[in-house]
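Below, in C-alpha cells: the form predicted alone, a single chain.
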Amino acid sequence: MSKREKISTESYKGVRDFYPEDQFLQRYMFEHMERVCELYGYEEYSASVLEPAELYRSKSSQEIVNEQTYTFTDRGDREVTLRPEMTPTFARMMAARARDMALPARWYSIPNLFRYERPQKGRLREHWQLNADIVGASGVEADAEIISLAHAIMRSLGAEERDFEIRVSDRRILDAVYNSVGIAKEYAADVTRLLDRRAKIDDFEAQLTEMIAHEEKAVKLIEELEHITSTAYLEELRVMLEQLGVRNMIVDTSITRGFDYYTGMIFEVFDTSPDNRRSLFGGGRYDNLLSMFGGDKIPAVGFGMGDVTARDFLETHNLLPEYAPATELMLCIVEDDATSHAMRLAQDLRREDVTVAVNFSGKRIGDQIRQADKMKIPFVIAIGAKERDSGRYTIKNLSTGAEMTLPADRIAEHLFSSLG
C-alpha cells in the first residue's frame, strides 16, 4: 500500500459501530429484556454465532437460505453459516439434550445475527435480537405468557399501551383455508410467504394467481381470509391476556409470519405512531421444529425482538434514555508532583465502588473541569499539593455548581449519597 492510500474509516455496510453513547443505549434496552425475561423465570443461554450451513437449509425460509446468508467454506472444507436467526440454534441446543431437560424449559438469549439483505430503515445486515421461548407446554397458557412477556417488555421500556399494538392470528386458519381451497401442499410455504408480504406488495392478487396458476383458487383463497374475524382459541387466548393485563391484543388474521416452522399461534407487535407505523418484532408457536432433528414432538412457542426496531420505536415515542457515562468520578490533576497521589486515592475509592478516571492530560484545570463536563460526568476534584498535603478535597458537582469539602474516607458516601 503506497504512503497516499489510505484505509477508508467507515464500517462494512449495513454494520453499525457502537460508540459510547450507542453501547450505553443497546444495554439499556438489553437490560430491560433481561431484567423482564429473568422476572418471568427465563434462563439466559448462548451459542457460536457459526452454524453448519445445513441447519438453515432444512429449518429456515429458503428465501433466508438462497438470499440472505453469509455462507462460506472454512479450511476443513465444511459449509459455514453466519447465524441469520436463532430459533435454528436453540432446537439444536434442546434437541441434544432433550432427554435429561426438565420441562417445561423458559431460556432466552440476546445474539448478534447476520443477514445480506438491502439495508433499510428497520433493516441491517447485522442486529442483536431478543429471543425468548418456553419449551414443553403445549396449552394457551405458554402462548399467552409468551405475549405477556413480549407486552411486559415493551412497558418496561416506557411505552404505553396505546404506543403499540400486539396483533395476533393462528396459523391453523391458514391451513384450513389452504384445505378448503384446494391450495397443494407443494404451494403452502410459498404462499404463506407472500401473505407475509402482502401489504408491500402492489399487484398481490396477481402474484398470487400466476404462483398457484388458478385464478379462481386465488380470489377464493382471499375472500375466505378476509371473512375469518377470529376462532375460539383466539377469543380464548384474548381473555387469558386481559386478566394478565394486556389489553391491546387485536386478531388480525392477514398475519401470517414469513419462517416456515409456525405451526399455530402468530403474533407482531406494531408501532402505532404515524411517524413508524410498521411491525416492530413476532413469534409464535412451532411444535414440530425439534423433532427435526430426530427427536420426540416436543410443544414450542418464542419470539424474537430486534434491537433496530426497538431503538426506532423509543426515539419515535421520545422514549430514549439520556445519555449517562458509567464514571461517576474525575480526578482533576492541579500539579503534576500530585499525580500519584490522585493515581493512589483513585484506588482507593474503586476499592469502595466508586467508578473514577484521573486526568493525565496535563491541561490547566479550568480545562480538564470541561473535559469532564463535556464526558457528561458528574462531579469532579481538584488534586494538588494542598488537597495531597492536607487530606481533605473539595467534590464539585457540575450540574448544580455545589461544592463540598470532606476527608477521603468521606467522599464514596458523599458520592451515593447524592447520586440516588
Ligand code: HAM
Second form
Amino acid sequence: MSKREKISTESYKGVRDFYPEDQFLQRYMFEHMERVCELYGYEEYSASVLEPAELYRSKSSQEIVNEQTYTFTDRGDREVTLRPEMTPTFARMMAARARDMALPARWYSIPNLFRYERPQKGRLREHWQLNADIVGASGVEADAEIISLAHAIMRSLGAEERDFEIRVSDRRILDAVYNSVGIAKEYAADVTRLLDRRAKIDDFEAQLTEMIAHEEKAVKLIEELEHITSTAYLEELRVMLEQLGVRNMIVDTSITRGFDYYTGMIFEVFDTSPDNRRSLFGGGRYDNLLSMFGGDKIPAVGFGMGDVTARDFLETHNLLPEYAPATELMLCIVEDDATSHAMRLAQDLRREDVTVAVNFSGKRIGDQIRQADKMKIPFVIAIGAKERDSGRYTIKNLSTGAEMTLPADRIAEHLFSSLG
Ligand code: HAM
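Now that we've seen the form predicted alone, could you pull up the form predicted in complex with this ligand?
Complete assembly follows, chain above in first position.
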C-alpha cells in the first residue's frame, strides 16, 4: 500500500473505541447497574441490534424515526433499523409472550443503541443504555419502585442525594391542559416534543404559535402549564418515595420527555453540580404501547440510563474508580531457557484462579518489571535458572516493594490474601 492509501485509525464519527481503561469503567458501571436491578428482582434480557424499520414508525417519536435512525435495506429488500432505543424491542418481546407470562414482570438489559445525532457532550451516535422496566403493574407503587431503583443505582455508584435531583411530572397534566386550552389531538404529540426542547430554544412561544396556528391558545397553554405545580397523584408518589428513602424527588411540571408513548408519570434525573447541570437520564409510564402489537392493554413503566451521561456524572463528582487490570501477576523471564518453566507455572496458577501473564518481550528484567508497573499489574515474579531449579519464587508487590519467597503451591494463597 502506498502512503496515501493508509487506513485511518480513527473510529467512525460519534462512536467510541473502548481501550482497557475505558472498558474497565464501562464494566464498573454496568456491574453496579446489574447488581442493583437484581436486588430489585429484575431479570436480564437481550435482543439483536437489528429490528424491522416498521417497529419504530408509529411507536417512538417522529424526530427519532425521521432524522435519527440508521435505516438500510438488506439484501432481501427488507428495511432494517439499528435500534435507537430499547423500549419498542422490549414491548415487542413482552407483547409476544404476555399471555403465558407471570405479571408483573421485571426485566433489565444494557443494550447499545444508535442514533444519528450531532455528536456533542453527552450525545453520541452509539451509546449503551440500561433499561429497567416493569410490565403489568398500573399502580403508584410501580412508579415509585422504578424511581427508587434509579435512585439506588445512583447511590450505588457513589452519589449522595445532593448530587442529583429527580424531577417528576405526569403526562396526564399535559393531556388535561391540551384539553382545556383546546389543542387538537393531531397537534398534541408535536406540542409535547416542542415542550421537551423548550429550554434549548429561544423562540419557544413563536414556534408554539406557529405549530398550533393560534396565538391566544399558545399564550393560554403556557399560562396554564405554569399554573399547575403538582397533582394529588404526584404528591402520593412523593410520600411513597419518602418511605422508600428517596428524598431528592421534586415535582417539576416542565418535564415532558420526548417520546409519544408516555401516558402517565414521567421523570428525569438531573445533575445538581454547576459544572454539569444537565439531564442524566429518564423514563416514565407507557400504558398503551404493548397493545399496539394487537394484544390486551398492559401497563408498563421504566427508564433508560445512558453510559455517556453516567460517565460525565462520575467524572464531575470525582467518583471514577481507579483502574485495576484484570491481571494480578506477571511472570518476568530472566533467562530465555526459563520460559517454558514460567509457562508451566502460569498454567498451574491459572488452575488456582490466579490471573497471570507471562512476559515474552525478551527485554531486560528491569524493563519487564517496569512494563508490569506501567500496566498497573500489582505483582511480579522474576523467573530464571535459580527459581526453576529451587522451586521457590520471590513475589514482589509493585506498589509497596514488599517481597515474599514461597514454593509454587503457596503463591495463589499469598496473592489472594494480599489483594484482599
Ligand atoms: P431517552 O430519554 O431517549 O429515553 O434516553 C434515555 C437516556 O439515554 C438519556 O437520558 C441519556 O442518558 C441516554 N441517551 C439517549 N440518547 C443518547 C445519545 N445520543 N448519546 C448518549 N446518551 C444518550 C429512552 O430511550 C426511553 N426508551 C427510556 C425508557 C425506558 N422509557 C421507559 N423505559
